[in-house]
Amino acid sequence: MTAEIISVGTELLLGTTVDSNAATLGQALARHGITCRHRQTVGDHLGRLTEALQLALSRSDLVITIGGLGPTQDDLTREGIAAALGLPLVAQPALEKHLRAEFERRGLRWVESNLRQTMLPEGAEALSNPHGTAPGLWCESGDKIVTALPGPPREFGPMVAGPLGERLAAKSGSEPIQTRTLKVVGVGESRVEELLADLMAGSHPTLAPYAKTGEVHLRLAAQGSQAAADAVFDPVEAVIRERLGWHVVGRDDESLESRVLDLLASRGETLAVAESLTGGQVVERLCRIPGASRVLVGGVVAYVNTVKRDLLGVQPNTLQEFTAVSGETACEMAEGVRNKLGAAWGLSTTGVAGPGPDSEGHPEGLVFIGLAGPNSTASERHVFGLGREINRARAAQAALIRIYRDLVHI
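Generate the single chain structure for that sequence, in the form predicted on its own.
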């Protein structure tokens, strides 16, 4: 069975809303062994929505729409589905009764426009929406299926996992698509592809690289049971790890930050962090991991020179001679936070996030990472220059890679 996703909403085209629902749905389809070959996004316009649905029906067995099921005049998904299938919209008295009771239960004022939510294409079935008032719908016409889901994520997610998931499991008749993701740091996508070109040419499993911020994710995919997929994933993963070595930092839910914490915990060592341009991003990433407190003792955001000097002990002559954006300052920040918080390791970031150069002429994206460990202190220099927020994210990533690299090499 092949599927197509149609996301409905002008706000998606304008970029004011990010379409995370489509990604959630794509993952769900794969779990049910359904191949999603196309995705469309269309605004709140009946004609264009009908055209998108007709195109999807011409090339896919299953069409799933997201959004446009509310009670207002710009919620046109029901009308579009009915028009694309050549079916009339029919009032559903049972839905109206349920909806009126739900409004009364919640103490909400009933507005007659809510009756729009009780209209379905002829022959369609309602899909229950326990977290909202707009029901979804399931419509089979000939050998085609069209189903519609509401757009708010708090309503959409439970419906994908619940009523829609149950129907997909019954209809697909296919084995699920299993995936495994390996996370790679410290090497670029093109180099990864060069080292793994023969594996990427294979088809069982398939192997594809995806560039992320400061990482490359390698996705292995195969259709079948989890045990069967693992049997083909394991030897390929072993080859990847042999060729890429320490650059493979984790698998699936494992992350760079969780790996750093695990390595430190296995050594019985602790970490303190001093951040300037990253403004707490390194600590925030570490704190996402349950149990981070076993390793992370704390952090200091030293955004201005007086804090670097007075709290972390960076020497005034270092700031004057080398400036705050320097390897020398990064080293003293790392040593200062290590000593101040009594940790085995001190990690620091300092640099120019942008936009543009700083007052001393350092270019946007110039970053120094400092690392003070039990045996030595050193810094490394990076130049990103990719825009303020990306520069900050890349600096946090570089800091975590820096300590990870030391830990795996010790």
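The structure above corresponds to the form predicted on its own; please give the structure of the form predicted together with another copy of the chain next.
Only a single chain is listed, so you will not see partners or other molecules.
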């Protein structure tokens, strides 16, 4: 079965909105084993939308439109589909009753333009939209299917996962494609490719690397049931873990930060963070994980030297002799935050985010990470140097990798 996506909306062509819905849908189609060969994007214009639908129907079995289902005059997707299929639009009293009840339940004022949302091409069914008022539609006509979903992502995503997904599974006739993602830290993409060249040449599962900031994601994919795919993934994952060792930090929903929290929780130990150039990024990433408070005591953002000295207890001598951008300061920050906040571990960052060198002439991108554990304190030095945002993100990543390595004893 082949599918084609038509994204509708002038804001997409003007570039004021990035079309993340199309990517969400592309992933869902791939998961259901449905081949998507074309995508079109058109503005809120009935003629061009109808032409796009006709072209799609001439070459694809299933056409999925995104957007243009609201109540305003700009919302023309229903009309376009009816025109392309040569079907009349028919009022659906049951849909109107449902919609009026929804408006009342949500305390919204009913306006007559909402009646547009109760019209469907003859023979089409409504697809329920649990997060909005505009229903989707599903229309089978001859050997073709046209289906339409609303554009707001918080309505669109649940509909792809729910009502549309069920119909795709029923219609696709192919087995779904299952995926598993392994997250790899502390080693570059090209080295990963070298180490796994034989596995990447395989096709069941396929294995592809994706470079992220300070991380490589390995995506395994195989067609079949979840159980069948797991049976294919498990031995390959075992080989990858054997070859890459501690570099494999987690799988699917696991992340570097969730893994650090889990490792600490399993030891019953706590963490405090002292940040200079990363300015709260390390602690913020940890705080995003629900339940972080069982491990994360808190953090100090010590942007100026007086805070490093007064709040974290960094020695004035250290700051004078070695400056704030030094392994010595990183170590004292880590020890200071551990002691002041009463945690088992203290983790620190200090360095030059940029733009440009600091007042003492340290180059942009020079970063020191400090880690004070139950048994010892150490620092490590990095030079990134690719711009303020990336330096800060890479430094936060390096800090989390540093404690992760210690926790897995590398």
